[in-house]
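Single chain ahead, by itself, as structure tokens, in the form predicted on its own.
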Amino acid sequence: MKFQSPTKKHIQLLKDILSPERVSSGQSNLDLHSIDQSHHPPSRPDAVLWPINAQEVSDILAFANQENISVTAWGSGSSLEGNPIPVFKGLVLDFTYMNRILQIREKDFQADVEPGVIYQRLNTRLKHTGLFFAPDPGAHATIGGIIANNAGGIRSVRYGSARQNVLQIKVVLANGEQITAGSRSLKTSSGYDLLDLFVGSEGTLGLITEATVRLRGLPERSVAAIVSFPSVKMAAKAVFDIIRSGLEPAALEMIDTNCIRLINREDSIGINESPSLFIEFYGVAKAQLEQEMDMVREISRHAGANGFVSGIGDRDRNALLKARYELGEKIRRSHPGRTHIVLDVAVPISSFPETVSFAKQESSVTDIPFYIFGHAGSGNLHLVLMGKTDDPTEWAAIDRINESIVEMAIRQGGTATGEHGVGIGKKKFMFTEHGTGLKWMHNIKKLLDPQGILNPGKIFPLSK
């Protein structure tokens, strides 16, 4: 795959499309847009552009398509699979300035936003309405990035990922054409589902310039518990039992002993240092929540729990949630001189205990520090491995562990990536997971982006 490198003439024409101060080839800006939060090697673009509206995005893509220059979208750079790294250089479109909350329609439970809106800022704005945007991947992710990766977070067991929380998007295609996918209605059976085609496409089919997202009601009451188990397999088995019982937790997270030990050391929370589940329920009636928690206690007892703490106050709950959100940063900070890789597989709930046990077994055969946690209620497992930055032997072992766990998840009927996307790191598993279906994905890519200028080097294993 070959693309044209932007010339000085190209850069000047782009400055005419935007304005000189929103086009940069400065070394610091190129470096900042060369790498995300993953372990994948950096690749500097030739120029960074900051559009401020859909028409500018359209003009840029029409120009880049005509000149055969690659284009990669950039939200906040918080991706974990190299999704926004411009591996073919070219142009990076940074959506920082397209960060307006355009309209909040409380009566429709909807908000119209530009792609550069940080999801926490939208929720801060919504506080007085009693509504919130449910996906919460934890990093300071933009809503455009959340949609592009179909990200979820700890509430995905109840509210789903981005796909269940976006109703309509406005997209610019590779040739500069602007289209709308989806509708503001909660139901539709009109035509092909173009909306879901773009959600999770990682900026390879088109660039989102506006989204209508679904809002949910803030719960009137909540109750939380921490349940400890002798092993991660027993904790994972309890997840299956809780889901099978018909209970509908708002959060059902699994955290292994290494994670809890780290949280206790840094935040002095004082959790029992054994594999645990963090469980949260939302509701209106206090009696109902107490009944649900009693059921969880009984299920956990039968599953072999060796600790159960419920009735956690708001202060402790918020502290634990904050610690869970910051877990990735805590892990990285605790291992100077090491680089992390974050595995992100998802499997059917019935296969979750076996997958967790297999992940621990595979990771335990080396001296490489590892941490297991995840959105257990969705069958989504994360494994963080911390390899010495310049140690090829350790990274060969990490690659082996990564491949064995991903392949095991796919054999179980699961997926190579639950919420982080394919990016660079998971594209080698795409044929194993999708088989001949991958050919049809590639056909769709060629139809919408014939020259392949949009985020090349991602998703398809032969693209680089």
Given for the second form:
2 protein chains.
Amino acid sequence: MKFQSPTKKHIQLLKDILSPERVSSGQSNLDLHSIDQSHHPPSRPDAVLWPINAQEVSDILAFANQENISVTAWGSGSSLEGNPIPVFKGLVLDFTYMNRILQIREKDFQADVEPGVIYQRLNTRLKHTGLFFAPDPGAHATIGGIIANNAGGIRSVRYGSARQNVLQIKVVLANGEQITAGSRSLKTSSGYDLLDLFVGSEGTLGLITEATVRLRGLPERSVAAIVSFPSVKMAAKAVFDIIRSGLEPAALEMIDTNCIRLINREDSIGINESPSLFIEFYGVAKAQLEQEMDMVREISRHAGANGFVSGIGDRDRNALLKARYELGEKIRRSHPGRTHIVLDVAVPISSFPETVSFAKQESSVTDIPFYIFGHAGSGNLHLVLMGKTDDPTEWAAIDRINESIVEMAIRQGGTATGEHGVGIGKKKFMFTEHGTGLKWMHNIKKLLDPQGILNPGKIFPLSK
Amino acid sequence: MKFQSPTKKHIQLLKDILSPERVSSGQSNLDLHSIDQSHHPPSRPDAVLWPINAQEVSDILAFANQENISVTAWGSGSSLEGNPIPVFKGLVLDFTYMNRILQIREKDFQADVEPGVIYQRLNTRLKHTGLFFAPDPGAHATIGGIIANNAGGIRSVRYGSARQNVLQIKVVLANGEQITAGSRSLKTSSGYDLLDLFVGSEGTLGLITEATVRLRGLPERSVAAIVSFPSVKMAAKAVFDIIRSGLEPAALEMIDTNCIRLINREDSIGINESPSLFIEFYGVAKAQLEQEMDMVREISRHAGANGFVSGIGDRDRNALLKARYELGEKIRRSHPGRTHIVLDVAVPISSFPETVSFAKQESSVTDIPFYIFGHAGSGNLHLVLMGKTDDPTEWAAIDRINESIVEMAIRQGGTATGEHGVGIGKKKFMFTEHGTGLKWMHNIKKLLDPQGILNPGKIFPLSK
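Form predicted on its own done; form predicted in complex with a further copy of the same chain now:
After this comes the whole thing, all chains and molecules, with the earlier chain placed first.
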């Protein structure tokens, strides 16, 4: 074993650093922190710690670094690639209690938050200000987790992922040192971009203890439409045509027939049961939104759409968005005895139709149920495959399908992961995607965390 | 001397790597590469090299690294903080001949270019596609220089700086190794963000030999207005009010009376000679643009505007933009015997009015001529001070003014440089702005360039 298992003495010392009730080795706590929402096998930590401030995080890391004990940060465990599973056991730092919204600077469209803040809670708090935090991964993600994974969501086609929505972070490094990265200025050319080095580093370079996030103005007006197509391929082609036209939707989601059937069954929204796009525009003037929608209608017609429902009211739209957010959960529930894997690739938009077709074709060669959806406007495709939990043949097939799609995406100039991060599941594609760049990522890891105590077993293919 | 001066033998070997006519130690070439457009003192390199491909760049760096000869990359020398001045002499790599536009992928809104491409040439080439590259620093900057400095310009309030407009780069490291950083996918969470580490690193971490840049759609329609105010302070307050309202202009520039006088004198555009804002919106529908302009008019009225000229036609607007681009040059020409210094700070938008007032007040205590302007919508302030070239008292005063404004900007949560980079002039503020983060920037420098041969004497305060 590369790391030391914390001894009773270590645990006692950690209880002294925090306080006894915020250090637990109880089985139920260890179990809760052994899994995320992915299919990756559980691994229990030796202890779970709940720090309440940066100094405690610093003290824990300094101690763990000295004793060579591994440390994995934990937000809400809603990630999809095993990102916070403590594969080398050791300590899990659960940021649940560091959940204060420290300051909202409305005038600057900024807020300072602790990493444990659930993003929906921030948005609820912001409602009266007319502002919101744009990244919106489906589950109850924390802002720390969103930043650590560079998560995106439905609005990323307009507002970008976490990277485009965080200005400054406070970070504790592996040795306990505390630094600040980034600036509260929207614009800066001051030295190396340490901020973006930590964003998306999945807790392997340092732990975020505070973030200044960028807020956006809630739209004055918005319009939405659902457009149906005879095939997924045609829907994907329409996505490309819409983006190619220069339109800038606030959301452009694709969902296949299987997804819609599930949504209709559970939420009785009553959408056409064929591959569909959900598209939304934000703006100030009604005329602009109407013109944008007219363009979408025209483009869709040319692309072979067989259904176009616009003027969707707020109630239906919220129901639909809620259904979309809960899609992963719905899929899982509808297949007892099966386990899901969620693919997440992203490609340049011109390659999106081909990538979707390829994903469908690859998935269709087996009888494994599958669902295609995604943040289509950003070229981001998700594919859920539901394998029989204990059927190694099905899982071998799933692995093959996964690999062929990821490798196809990389060949198109795309990426192995659009928004879920590398975690455990995408490690094996890192060299194919980054070539010798990967070695330099690893050199940076060794520089910032020489003993490798931070979230070991992630990102790097040889890390386990 | 920390580095080795290239000997005759070295020069001969470099001529063998390239070809004799692309290696020069002629005085005029050395002089041309001894200055940028800043006030920083000239320093001549020992030789200038013109590589034509990545392999040559790699061979040169491997050789220079082995022989401990310093290497400074050169775009068009239009930077404003001494960024490419070879303060330790050695070799200058001039990328003029690496100026091919390799591929335009219209469908993906992307282009692959070599670093020596002047951005206006790319935009000219793109015209028929309806696309453009958004960063637009005033001078004839190269794309390599724009990326290396994370440069911005007038459109950065809408499209961001270089960082938001580059997707992938090929880089040669100090030891000659070639890596690719970033992805052609708009969205990625795949490993550490090496791309953004190189963007804005001013040629101190590696040299860019190719870039995939992101293109934007040219606006279908646009409107522009010039709004005048009784004082710079009121104009700056209106900037804040406009951004605070949630409006998203394509440009929001501030220019003070001195600047306007110069523009009127040289270009006879005939703008009101009082502090003014230039504001532009892009959109699809006329109604939207009219509504946005109405909001600006209303906000400006409340903020005390005493002039509002909207509906500015294309011809006047182009003349005005051209005048704005050439402002620095105009200012310099109008003060013979004086040398300019261009301040460049950026602050959170709520601090912009106060920062502008402070800058004006600090500059007013001397008789040194000054000009206030800036990309106001992004909180980015420029201040040009024209000091008597050989008057140490004036330059001591300028240093004090510069320092007090930069330190004030940093106290507001802002940055020592919004878009000009650190170069030589902003080194001394790096610790104040970044604290212990600076040490980690330096550690990254040592990791990627252990001998420090790449653009030495820049960014780090102790580097000279």
